[in-house]
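Only one chain is included here, represented as structure tokens and corresponding to the form predicted alone.
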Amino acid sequence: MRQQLESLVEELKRLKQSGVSTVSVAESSMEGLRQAVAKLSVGEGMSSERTAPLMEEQQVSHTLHARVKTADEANAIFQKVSDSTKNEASAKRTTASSLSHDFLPKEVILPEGSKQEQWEYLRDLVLNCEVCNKHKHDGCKVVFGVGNIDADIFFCGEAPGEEEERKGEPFVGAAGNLLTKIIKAMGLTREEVYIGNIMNWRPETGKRYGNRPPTAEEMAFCLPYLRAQVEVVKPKLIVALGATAAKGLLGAEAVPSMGKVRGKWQMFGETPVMPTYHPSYLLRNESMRIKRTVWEDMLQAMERAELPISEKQKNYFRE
């Protein structure tokens, strides 16, 4: 569609500086039109050179100065935009139906016997499930939470990446090498605390490349199955890694942003919730402020789960 009202700038020009003025455009389309607009002007940030001839369509009347072949091509333009626009909006309620007809969260009871067991046979329902298979990526795995299932801490992101539904596993990829790091920081290994994701898939895009945070439907429909890894390892406290995990474990309502919730004390059910940043956020913001930032989160959760701090641990990060 962008290219589609580039294509209208460059017409409108080429009009003007032959001397049109005025040019005749159906109703139809030019209401297209104008949504059109609106919603690359905030959502893809056009810019007001780019943009400024289309918003004078307003001023547009419905005299014909132009050639008709000029006019009618200048129209078909216009009508293409305004189809396109119909189609997009067409696509998101499809799409939105498609959502709240699949994503019906179901009940997870755990059946009676050991945790090893309990586990196994959460980690099947998963691996199994119909709707994480029919959506993850083709040649693609579910992604289930690993780690000790008698971990004092749990560690939990939003959503697998690329290379996590490749291999199955959660936190694997640069992201992932990072929270290794910190959890070693901490005086512990990968095999010692539990990993896991709200969401058992990556999210889709339409492309085989690039994430996008999953929605509320889809982290809603996961949540029993985190609810329930939860129920087995029981662990002392639950590290949320972002916002959007946080906001899948805690309520939208209860983040309304990373600032003002990390490094505080949160509940998930009767599970304390330390909210602290992302690793990937680490990797786009090095600074030493932005990693102590992280690393007192992370003293907070040693503290609730009864680790020992040295005094080399008290002075990591500080500048």
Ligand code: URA
Given for the second form:
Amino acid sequence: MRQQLESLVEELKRLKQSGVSTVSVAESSMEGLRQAVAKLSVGEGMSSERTAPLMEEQQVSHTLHARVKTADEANAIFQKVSDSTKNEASAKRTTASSLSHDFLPKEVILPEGSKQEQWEYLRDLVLNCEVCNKHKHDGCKVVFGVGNIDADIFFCGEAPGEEEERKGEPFVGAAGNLLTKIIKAMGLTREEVYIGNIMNWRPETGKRYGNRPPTAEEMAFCLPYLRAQVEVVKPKLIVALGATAAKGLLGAEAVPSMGKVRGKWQMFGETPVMPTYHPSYLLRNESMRIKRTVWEDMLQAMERAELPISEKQKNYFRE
Ligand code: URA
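Which structure goes with the form predicted in complex with the named molecule, now that we have seen the form predicted alone?
Okay, now the whole complex, with that chain kicking things off.
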């Protein structure tokens, strides 16, 4: 029980970092939480009278800074929940049936076994994920990462587009073709790197064409799946493609703008992250300067991955 509460706190913390300010929880889930806290308090001498009123709020804000380790900590956490909920009194109160509840992230626990077994377990988990399947477009596929599970470089994009959701593979449309060229210019192939996305489905637009960026809640829901892929692959580094990927990985607060973080090493847990522009941005901006900027980021990635870099490669896109 304690472990589940710890996981919930961790995910709420991640949600906050990725820019979500409010999470709506169904009454049935609130009841479950109340009971969990009550059990914890009974087991560890914390007064359930104190915790019960704290859980009365329909909205659980994730201004949580600690993990549930002791009764006191648990109490403090739920006090913070209550306080922040009061502070956010003006925040809109959505009903229990609102979408948000759908996007309550779940913990992913990898089974014991080889990398391949863990990756296959994860792929099955994601492809059969109820929420992913519920929100994907009709007749389209949930999209999981592809490539080498021993890769040194993990490219992380935003979300599948039309082509990707049809084929069930990340980066296979126009932006994907450009990414493949970038990978080739680095002296690698798609099969030698790992390619994934923050999101596992194409965010619903209600239309067949056009994309929209995922919401913070959608990204936070998928993040445990991405984190688990990173845990399996254990790359030397992640290349975050575009602002949405950077925000999803690093949290919205850490990415005020792409200009602030691009080309500067960041961390996703223990893994270094190189944020750079998304290939679609390159497709829209054909300037040599932008191409060179992205290439300089890739040179940094190559250096960190200890890939050989030729003189020719060093001089690509120099005007
Ligand atoms: N853009 C992304 O960010 N990911 C894809 O898979 C395709 C396009």
